[in-house]
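One chain comes next, on its own, written as structure tokens: the form predicted on its own.
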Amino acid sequence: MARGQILMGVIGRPHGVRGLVHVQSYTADPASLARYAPLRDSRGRTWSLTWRGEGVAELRDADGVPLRSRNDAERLVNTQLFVDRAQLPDAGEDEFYLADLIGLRAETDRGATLGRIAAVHDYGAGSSLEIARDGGGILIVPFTRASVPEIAVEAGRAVVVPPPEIEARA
């Protein structure tokens, strides 16, 4: 998806035979995903969402037409839903969106440049940062206060202190 697009949810498996789908919301309050319209997928299609049960939603396309069948719903499994970054409220003081970290210069606590933050990964056991090294290769560090003690989004940098076991291999 284009820069400036924030992943807000993913369409899951169908629910029933009338086109309803399970949706995984990445918002702090899952119910609030419905307020972010239009939602866009990676193909540029726009969607609106109405919750019909816990985690179960009715999707409508740009013309307001809902999915009508299980087959329609099956075609959208694993479709990611995005919003424009401008649609989100400003982050509070000392807060940021994970997407805001991408592109920040990663530097050591002594000011040496390690590279740039290329991605933020979260597989459920805690987030990690993927840093594209200036000399080539990547460095993956846990996204914890110990490993990333300072983030200055406005200044375009993050201080990164890799744990000893990672630093030894870097």
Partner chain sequence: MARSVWKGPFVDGYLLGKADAARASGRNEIIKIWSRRSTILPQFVGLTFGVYNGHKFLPVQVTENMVGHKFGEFSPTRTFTGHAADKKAKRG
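As the structure is a prediction and not an experimental result, all values here were calculated from the model. Numbering follows the first chain given and starts at 1. C-alpha atoms forming the largest set that superposes within 1.5 Å between two forms make up the rigid core. Compared with the form predicted together with its partner chain:
Once you line up the core between these two forms, the Cα of A132 ends up 2 Å or more from where it was. Here L49 does not count as shifted, since its C-alpha moves by less than 2 Å between these two forms after the core is aligned. Note on conformational change between these two forms: the chain splits into two rigid parts whose relative rotation, smaller against larger from C-alpha fits, is 48 degrees.
What about the form predicted together with its partner chain, after the form predicted on its own?
What follows is just the one chain, with no partners and no other molecules.
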């Protein structure tokens, strides 16, 4: 899939005999997957999704025709569902989609390349960016204005100013 396509979920096993399927949603709020339409699979087919139970959905194709049987549903097992990046609503001020941040080139304020943003962590104490250094190893910086003063998603770069570190050991 192209970079402009974002993986939003995966179709799982069939549910019942009437064409319903289990869908694993990767969205922040799992139920919000139904708001993204059309969903596109890797073969270019488009789908719309309606939740029929917890994790159980009815899928309709581009013509609005639902899956009719369990056999139809079985053919879609493990199908990944994507949306175009342009379909996501604008992020708020100082908010960034993880899909936009991951892969950005991290540079110092003098333009030297540090590496690429490999992951974004948030375990309840503020977000942080994990940068995979070009020469190997990782660098983790807090996702703050002081440490990441500039982000240019279109240009594919982020300016990173790693804060100084001091060790506290007994």
